[in-house]
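Here's a solo chain for you in structure tokens, the form predicted alone.
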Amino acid sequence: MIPIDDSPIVRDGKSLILAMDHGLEHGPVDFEDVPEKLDPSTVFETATHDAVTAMAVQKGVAEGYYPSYEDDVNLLLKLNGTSNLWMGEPDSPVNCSVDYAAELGADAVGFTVYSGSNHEVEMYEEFRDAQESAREHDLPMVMWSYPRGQGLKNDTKPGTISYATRIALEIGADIAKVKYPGSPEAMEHACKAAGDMKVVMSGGSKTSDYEFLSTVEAAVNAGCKGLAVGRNVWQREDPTQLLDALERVIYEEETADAALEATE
């Protein structure tokens, strides 16, 4: 862990990462209700919102679209990722080097680690190489810390999420993206387990505006330093309105009710 408050991907000590690695991780199914979002440029446009501190994409999307937005969007380049067609134990092959991410102009890099998988050892070794290379380029390392595998029956159990944040701290992440463990108390413990490392909540599947903002509010109050979200923003008819509300909840620490009232 290194101090990253001066990094482009942090604003007032917090981060709102707009993720769009879903085309690889989930496939076109995530775009069925919003077919216009199959065009990555539509989501890059959304990422120009002041609330967004970085946009997370895979290498090919960065190559093809980021040059048109480099003045308005901070790039978080995912170094690994797998398709939803893979049916084995959770694994995430490395698809991009840190050197190439830096060449593309990345402001940070991201890496998924499935602790508990039969492939954990290899993933930790790959993370080590990427993390140490990121240090050479002064790039923050964001870990998608997702315990997962045949021996893990509940990947959002409070103890599992606290373990996920601690693992990220122990092996050198600067930000850990984790799932919400179900309660503010459990989220608070997970944040404490991370020490001084920043923890951001994973956005998950699309829910109602109020339900989503209320969960973000609870997470921020519990010590989360922001959010890494995809579908709950860009699957909406008006993502800008939701980002306006998220800006109030995350950076100004307003309630979900107040943020919704101010942005309706």
Contents of the next structure:
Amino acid sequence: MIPIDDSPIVRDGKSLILAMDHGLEHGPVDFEDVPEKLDPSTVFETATHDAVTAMAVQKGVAEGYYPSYEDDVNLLLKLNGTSNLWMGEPDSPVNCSVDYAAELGADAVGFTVYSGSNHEVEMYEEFRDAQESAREHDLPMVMWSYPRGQGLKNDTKPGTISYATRIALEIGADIAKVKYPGSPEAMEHACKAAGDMKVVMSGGSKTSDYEFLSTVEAAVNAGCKGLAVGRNVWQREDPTQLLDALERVIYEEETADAALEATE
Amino acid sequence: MIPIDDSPIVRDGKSLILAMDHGLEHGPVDFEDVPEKLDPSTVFETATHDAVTAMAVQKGVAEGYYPSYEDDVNLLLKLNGTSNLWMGEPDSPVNCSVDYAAELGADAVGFTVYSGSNHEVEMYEEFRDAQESAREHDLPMVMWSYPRGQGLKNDTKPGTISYATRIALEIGADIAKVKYPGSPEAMEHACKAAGDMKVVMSGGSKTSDYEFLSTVEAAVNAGCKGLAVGRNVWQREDPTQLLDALERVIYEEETADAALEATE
Amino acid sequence: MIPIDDSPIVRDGKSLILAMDHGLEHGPVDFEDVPEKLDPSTVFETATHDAVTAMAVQKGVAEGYYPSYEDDVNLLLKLNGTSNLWMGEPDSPVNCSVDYAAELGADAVGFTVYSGSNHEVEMYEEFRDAQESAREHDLPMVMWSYPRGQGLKNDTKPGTISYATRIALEIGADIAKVKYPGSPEAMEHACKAAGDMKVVMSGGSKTSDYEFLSTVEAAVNAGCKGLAVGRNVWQREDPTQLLDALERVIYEEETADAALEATE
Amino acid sequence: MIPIDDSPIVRDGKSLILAMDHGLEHGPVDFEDVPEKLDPSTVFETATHDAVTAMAVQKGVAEGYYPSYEDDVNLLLKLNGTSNLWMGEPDSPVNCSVDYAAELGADAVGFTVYSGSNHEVEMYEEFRDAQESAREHDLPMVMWSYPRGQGLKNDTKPGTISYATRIALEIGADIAKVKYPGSPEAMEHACKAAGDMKVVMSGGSKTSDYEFLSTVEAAVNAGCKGLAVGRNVWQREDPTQLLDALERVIYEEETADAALEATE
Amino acid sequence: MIPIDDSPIVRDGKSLILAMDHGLEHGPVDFEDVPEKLDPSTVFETATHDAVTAMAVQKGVAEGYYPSYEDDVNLLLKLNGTSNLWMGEPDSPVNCSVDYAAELGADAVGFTVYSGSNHEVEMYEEFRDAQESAREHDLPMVMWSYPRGQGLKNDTKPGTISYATRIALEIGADIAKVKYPGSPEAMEHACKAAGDMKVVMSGGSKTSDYEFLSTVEAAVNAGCKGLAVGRNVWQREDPTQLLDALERVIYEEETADAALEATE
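Form predicted alone done; form predicted together with another copy of the chain now:
Let's see the whole complex now, leading with the same chain.
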């Protein structure tokens, strides 16, 4: 962890990361109800919203679409990622070098780590290479810290999420993206376990506006420094309205109720 | 994906790739009915047809025969490839470095990726190295995107082919070569899943002139930017006639019927 | 082994290393009774005690907190470390390069080696790389020499601990951190097996003040050149008082009784 | 494949390679009846015969004996090779780098590839590195193309040998050494499958003069560009006489009968 | 094999290597009866005997003790070595790079190769790297050639030892250290199988003075160019007396009887 408050991906100490790598991780099935979003331009448009501090995509999408948005969107290049077609202990190939991410104009890089996988050793070492290379390029490192594997049954129980944030702190992330551990108390503990490192909540699958904003409100109150969200934004009919509300909950620390009322 | 419309392997936004690496992938058995085609010169001669924008071969064939055809044929150096003699999850060794491909005068490089294989992680990482090296040499990257492996039963069902094109877009290909998913609607979805990246249909095993041209017509109408074909061309008695017809279907967007009539 | 008596991590030929990487190795559970210690600053404060010759942490903690303590604390950068979430033969990923440790201002580096693990071959080779790189940076190498794995049942029996110190000497450590083998005689043998290389006792899980100091006294009498301790210091209500006592036992070679009396 | 007719290992478009790496591949047992041949000098003496265009040995033998023969013998440095003591799918360690082979004065390099082994992927990639390095040093690459492994029962059936020569062509060999597939027709097909690349027959275990020369005659008539032979030469009492006969069969294209008669 | 008769580790064409890496390979148990020998200085003292042409130790012992003996002892840095704590096919990690060995003042390097292990391929390739690096530093390479593994039952039978020396010759050692194959005839064959490369007998576990010297006498008569010995020297009460006798047997080619008589 190094100081990143001056980074473009941070606004008032917080971040709202819009992620769109589901086509790789889950396949086109995530776009079934919103086929027009298969065109990455549509999501980049959404990412121009002021509330969004960075858009997280894989290399190929960055190559093809970021040149048209580099003035209006900050790029978080997701360095690894995998399809869900194969079988075996969780792992994730490194699809982009940090050098190339920098060449593409990235403002930060992202890396998934599956602690608990029998590939943990290999993944930590790949993370090390990427992290030290990111330091050379002065790029913040965001870790998708997702414990998962043979030795883990429930990957969102409180102890696991606190372990996830702590690991991110210890091995050198600047921001940890973790799943919501089910309660504000557990989220607060997970944030404490991260010391001064920022924790952002992972958006997860689509829920109602109110349910989603309430969870974000709880997470922010518990110490989260923002949100990394995909489907809960771009699977909606009107992502802009939700981003308006998220802007209030995250940066103004308004309640979900107040934010919803103000933006409806 | 980067813009490649100015590349020699593209003509009017489309490509017709003539592939001849079957001696490695399938063995001499593919030449059983056309033994004279064991001489690579014969296929290079066919590739001088104006409809063909690139000829795809392995390193050794390029070394031995491309020097005689470099004025008339564009070279797509296929970087990996394997025999079918061994057993185990799909994988493909990298037989040629991008540096050496460039030295041989390649106009583009090609790479097979078996998403869904238990070697997916390794294959994506080899693809990354090749892709980033291709960027340095300004060579388009064509991905043979073929989901295959323990976790996959039917590798041409619609969802799989759309996943295949999306993966190619996300991890940085410029053209994805995929199998025909069985219907124009499925092909159209697969092309949409690729965003602005070009998709070309894979020719497959030999069928009748009409059947083959009809499928190409359907694929082009569905959004395919051309064809990568081997046996369906060079296993024929008169490849030139079929290439005449393909030229009309692909670049002039004529129907299979009209193209056949005009070239018979 | 090279001469390290002039290193800042050595005081009068001995070392007291305060370790705090439990958040990675064991998870936040080690902080259950002392949640305020999740903030690494609190442990760095403790490490400013004169008795402490080095504080051992992982890369991320060093990045985030060492800049505020570099005048008052010597940094021992622990190069490898793993979570306890996965299953399989003991192994430990290398999370930090020696070059980067040096950049962070490390005064020494640390490395865990699980001799007896079926990953021993790989771990020794990673140790070699780190050790030779440490020599280039003139940084002492501390080995956590912990025999562990399929072939080992009881990893603190005398023969095992003597083997552990000998391995550290033979493959190039400057200090070996080993578990207490149960008796002063066994500890003495383990120190002899290390030749002129320094051996420090590992603190282990928390025990009473007297019990802990007595074991340290026995170890020092047996030839140990100090202590590497974590939980037995920072899990206490008053770590400073125990450090006062440890200072007397280790550097003044007072008895546990005398040290306790003098510091209570 | 690149043009190698000007290479010292080629005479009138053909090659006769004398191989002596049996001490590594089979063990001293191959020398049981000719113990004096354990001294590599004796085989180097034989290799000074004009018919022999290259002597194939492992690195250590080249280091020790080639300096005395470099004016009279061309060196084919065999880059990989293994003992027959271990168990598992066929594989072969790379015992010599191409750089070092060049330093030793090699005129060409050799590499065994076991297509069909479950180590095929790894072996092709090692071959690639060696082949591209050989190109830099302008050294012809001879491939011992020996399909072998779990998926192969009979490694000399016609289809397998034709596949073996084709693989060698496709992945970049200049000469393929293959076993005799049992009939002149099969050998002819295997030579055709290799396009313009040279195929040489592998000598195999010792047979009678006539039987051996007849097979060589048949192979040459079928399109083979020579022979790679070991035991059939140096296990004989009078290797020179057989080399005289081989010279006639290979370079003069005499019959076995005529050659035998002329040299007896 | 390159000429090494001018190397400091050779005296009159022969070598007597005193090895002391048992603390790593076997553990402190080898020192049970001679605990004072746990101090490496004691063995270095022994190595100052004129009969000893080199002392073989691991990196850490060289770092710590060789600086005091560099005027009186020649250093043979053993590059690999392993504990006996783990389970699986024989293997040995590389604990020291050749570059670093040279920096430590090594006069030669040593490397264990377990031909017949299922790790043979990997070990040969590690040997290659070390051997070629040793050539750059002009350091003789001594191979501990020990066939061992799943496919081998009795690793000292004549055929195995002859194979062991031959492998060492073929893959590039300068001296092979092998076990005594049970008879002078078998030893002679093993020496012949090595061509001009030197073979030294491995000392093995401690036996009586006469038995040991007689075996050495037989080995020298059979063509061995000396001895590599550990326990049979430093486990004795008076290593100097035995070294006096060995000097006569090895360099003066006296009988065991005569040598014993002269030195008692």
